[in-house]
Structures are given as structure tokens and as C-alpha cells.
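In the block that follows, a single chain appears as C-alpha cells, in the form predicted alone.
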Amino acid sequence: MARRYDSRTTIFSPEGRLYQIEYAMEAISHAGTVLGVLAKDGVVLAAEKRVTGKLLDLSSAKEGGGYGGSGEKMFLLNSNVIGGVAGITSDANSLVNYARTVAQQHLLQYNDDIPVELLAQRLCDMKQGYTQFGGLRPFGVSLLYAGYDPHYHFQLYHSDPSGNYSGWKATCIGANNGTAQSLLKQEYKDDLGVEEAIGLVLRVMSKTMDSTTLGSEKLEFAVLTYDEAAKAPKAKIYKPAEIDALLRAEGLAKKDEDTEMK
């Protein structure tokens, strides 16, 4: 039945389904996991990198050129918003560039950082348009937005290829998201601090990632907090050495025999 109605996004099936959007969501469910947890004094994001290898040049992430991250999973969308992506990375790059442009236009027009929900709305307006017009393909990517604004403080949003978005206390997208969601339901508490949230995120990632060992070559990590001295949000995307230090502090670092590979 589906084959007659899945040739384009503008055709509804008799059951009222848009199959191309469902296929886009299926592509995301096979992508590297991205997990977000909202704390009372910050937001924590972690992501599983799938593009790894000894010959991959990660010098920009390791040596301070840029803001950390490999450019695969974590992106700085604005000074007050970090984005984590799951799905087709090339689609994500296009959306990230659009989000950064929207944020800078808002800053230019109002001399203020864009509210987190407004940024999510603007991206979702664009994504929804790609599901309604002929000849277009939905974006095969979901995003988690970790952000801060003065009115609603710390927020965590999720958007998907259909153009829907929703606010969360803790959520997960990508592979094994069902397992991660059930673990978060059991362990999440409303009065969680950032340090506790970091521990929770790392524990959940260690149980849900496809790889048997947790290390900086397969993990990206970001934290958004509020800097009281500067009176502004502080976004930090961790470098590989800092991720390894976090894992050691939580007792989740790789065993010696794994790190001694010549």
C-alpha cells in the first residue's frame, strides 16, 4: 500500500500518513545518539560520533582552533544556544547555517540574543515548508536545542523533519532512543544540578551507545551555564582531552588495555 503513496511528500495515503516524512524519521533513528538533560542551573548535551578513525584530522577540535567539537554532532548556533544533531550531517550543516543567520539577524534588529523557542520556531517553519511543496525532500535531521534566555531561563527543545517541536526536561534522539528515554524517566529529578546532570548523561550514554567503550573519539559533549560575573549565558563545547577527564571523574573511562593500542 505504501508504495503507491510514498513517491512525494505532497501525497497523503488513505490512512492520512505522509510516508516520506516517516522515512526521514526512520533515517534519524539509525543515526548516532544525541541526549539532552535540563538542570536547574544549566543544560547538558552529549552525542555519539559515528565518523571516527585514526586518520581523521581532529586538530581543530584538539588545539583550540574554533570552539571545540568535530563539526559532526555539536554546533554553536548563537552565544546562548547550542545545537545537537542526529541524522544526515549534510542536511544538518544547511540547517545550522540557516539558524546562525536567523540568530544574527535578530541580534542586528533587536540588539538582543534570540529567544530559544523563537529560533526553534523559525527552523521548524522552514522544515515544515519542505514537507508541503512538490519537488522538495524533507530534511533528514532532528535537532536538540539547549538554550538560555532572560524570561524562561534554561530550556531544552527538540524538533523533527515534520516541523514539529517540543520542550523537554530530558530527551534523546537517534539510535537506541527508547532505551535512553526509559533510563532518563527512572533517574531524572526536577531539582538536578549541572554536575549531577553531567553524571546522569554520561551514565545513560555508556548504556545506550553502540560501542562497548566510552572515549573522546566517539563522544561529543556540551554544557550551557550562566556566568554570574559576565551576566550572560556561557556555552562550552568540550575538547577531546576535557571529555576524557570527565569520563575519568565519573569512572567511565576506557580501560588501560584499550588505550594502549599501538
Given for the second form:
Amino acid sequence: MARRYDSRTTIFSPEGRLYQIEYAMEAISHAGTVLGVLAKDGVVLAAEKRVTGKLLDLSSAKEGGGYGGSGEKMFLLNSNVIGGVAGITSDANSLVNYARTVAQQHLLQYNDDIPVELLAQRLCDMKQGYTQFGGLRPFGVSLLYAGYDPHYHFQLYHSDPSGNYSGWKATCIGANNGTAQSLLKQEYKDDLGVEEAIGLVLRVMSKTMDSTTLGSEKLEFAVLTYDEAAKAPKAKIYKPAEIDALLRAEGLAKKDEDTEMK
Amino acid sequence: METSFALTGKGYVIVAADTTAIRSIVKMQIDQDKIKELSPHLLMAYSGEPGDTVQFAEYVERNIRLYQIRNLYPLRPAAAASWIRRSIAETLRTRNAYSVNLLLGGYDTSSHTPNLYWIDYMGTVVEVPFAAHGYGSYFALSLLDRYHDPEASLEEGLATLKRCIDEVSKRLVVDPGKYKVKVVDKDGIREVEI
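For comparison with the form predicted alone, kindly provide the form predicted in complex with the partner chain.
What follows is the whole complex; the chain from before opens it.
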């Protein structure tokens, strides 16, 4: 019955639903988890990578002088905003590119970093357009925006294919987001420091990820803080070696004795 | 030629402009307000080519207000100055260039500091502790060099402003007469009698 109303995005079903958007969200629920937690002095993002394997060439991520990340889940959108994506990777790349352009246009006009909520809004305005006109399918991507601006300091936003967004203290998108969300609800406290937030994120990730133990091949990690000396936000997307070091420090790294055979 | 002054102090910016509208040898109006209120914490005094001045000032006022209504935040003084600079610079080498000089004074509610920008018709923008436009600037700037104190109270700031106004009255061949003086601080904008 629903089949008759889902071939075009620009029409409602008789029950008042937009099927294409719901199908887009369904696609995202199969993608790698992205988790975000807001602390009083920073924002932490972690994501599960799905594109892994021995033959994958990650040399640019490991040693590269770029902004960090393997280019699958975490992206620097502007010097004050990091984006975590879940869904169809090519759609995500397109949105990330758009977000970066929007941020730079704002910088050109106003010589000022774009406020985080404004960036989320611009992306959402575009995503909404794809649900109402043009006859094109919606973007199959949900994003988490972790950012800082002088107006409202640290913020975490989530936007989905419908073009709706909201601000969160802690949230999760992608596979197993229900489990992660309830874990976060139990364990999140207001007034968390960034260090505690990192611990919380890693613990929740280890419980919701498909693989048994955490490691840098399957995990992407980013933190946004404020550098008091430089008086500017500091966005850091961790390199694989740094992720492994962090996991060892939190006591969540793969234990070597598990792989040893007698 | 129209005179305007502005100076910063402890948590405030004072912006003053003369109130005469002159065409050749005639004073057409003696109570014109040449200081636009762009947002609750942003003042802009304008001077220059008649017609261009009000046209550009209103264009800036409407756009800054639109930004504030459309987006969730008012533009901070530094961002507003950049936007204004870009508007002037982009039209500079076209037929629609605006010949307008501005003094942009504002209170940044995020960093809690007063900011003052001197902007000229070519799109020069500099952040300054005090500034002036017009023939009056030749008399005022040296007085401000000597007497300006960035940590002065409002009363002291107004006293310094009065020195500049009196000197212009004494020495400039066309005495501007009355000035409109506005102050912007953390509580917003208000007019003061000098």
C-alpha cells in the first residue's frame, strides 16, 4: 500500500507521512555509529568505521599533514566546528563540502567564524529543499556538529535527512543508537569535564560497537576545546596512533594475551 | 563639511556628530540626526556626499537588522565592520560607489568590550581608541592624543569630548553649533546632553 506513495519525495502519503525521508533514516540506521557528548569545557565525538581491512591504504591518515581522520566519519567543517557523519558516504561528502563552503562564505563576509547553530541551519535549509521540490531524493545522512562560538560556547547539534535539527547534551546516530542513547541517559551528568566525557564516550562506544574490542582501525575520535592562550577554539581529529594511546590510557585497548596461543 | 567624533572608555563608546545639513552657504537643517542605531549595541555616525550618506547608512541599517532577525545572534561590532568594509570595497570600482565616511561604535556583548572603527569611503577600516571625520578632525585628533584615557569613566569621556567640540567651535570657520551625542554600553544605546 505504501509503495504508491514513496516514489517521489515531493508528495505526502494519505496518512501524512513522507516515505522517502523515512527510508533515508532507515538507511542511516545501518551505518556506523557516531556518538557525541557535550562537556563544560569541550565537545567529544567518536565514530565506528565500517570501511576497514588490511588492504585499505590509510597512509595519508596516519602520517599526513591534513586535518586528521580517514575521510569516512569525521570532518573539519571550520576551525570551530567538527562534523561527524552517518549514512551514505558519498551523500555525506557532498554535504561536508557544502558546509565548508558556507562556513568560508560567512568568514569572507563577516571576518568571523560562523556560529555553530547557523552552520547547522544552513545545511538543514538545504536538506529541507530536497524534500519539497526538485524531484530529487533526500540526502541519506545524519550529522553531528560539535562546535564552539563566543555566543553560546560549546554546542552539539544533530541534523537528519528531513532537514530538522536540535541541540543535545549527548546523542547518538547510526547503528545501535537506541542502546547508546539509553546508556548515555543513565551515565551523563551535567558539568562533565572534557576528560570525563572522553571516558564516557569510549565506554559507551565499546558497549555499542559491533566488534568486541576497540582499536584505531575501527574507531575515529575527535575533540573540540578552547585554547586559552591562542583565544581560539581548537579542533582535533585524532590520528590512529593517538587513538591507540588514548585507549591504552583508558584501559580499553585490546589485550595482547587474548591473541597469544599457548 | 560635517564633523563627527567618537571615543572609547571603560565599557562604553561615545559617538558624536554635528546636526547641521548645509548646502553651499545655507544651513538647511540644524537638527539632523546623523547617528544610526544599527542594533541594540551598535552605533554608526555617517558623513560625506549628500544622498549617498543616507542611502548607504539605511542600507547598512536594514541589512544588519535583517541578520539579527533572521539569525539567532546580533552581529558583533567586528563582524559588522567587516561586512560594511566589504560592501564599500565591492562597489568602489563600479559606477555605484558610495562616497561615505563612517564611525562605527559598539559594545561586544560576547567579550564585554567596547569597539570603535574608523571607516572611510575607500573601504579603509581601522580599529581605534578614538576617531574623527571632517574638518573638525584637524582640531580634535591632537586634543584626543593628549587627553584620551581608554579607562576613563563616562563623565571623564564626555569632558574630553566637550574639549574637542569647544575647540572646533572656537577655530573652525563654520561653527557646527549643536551636536548629537550617543553612548553605547552593556545596557544599550542612549542619547546624552553635552
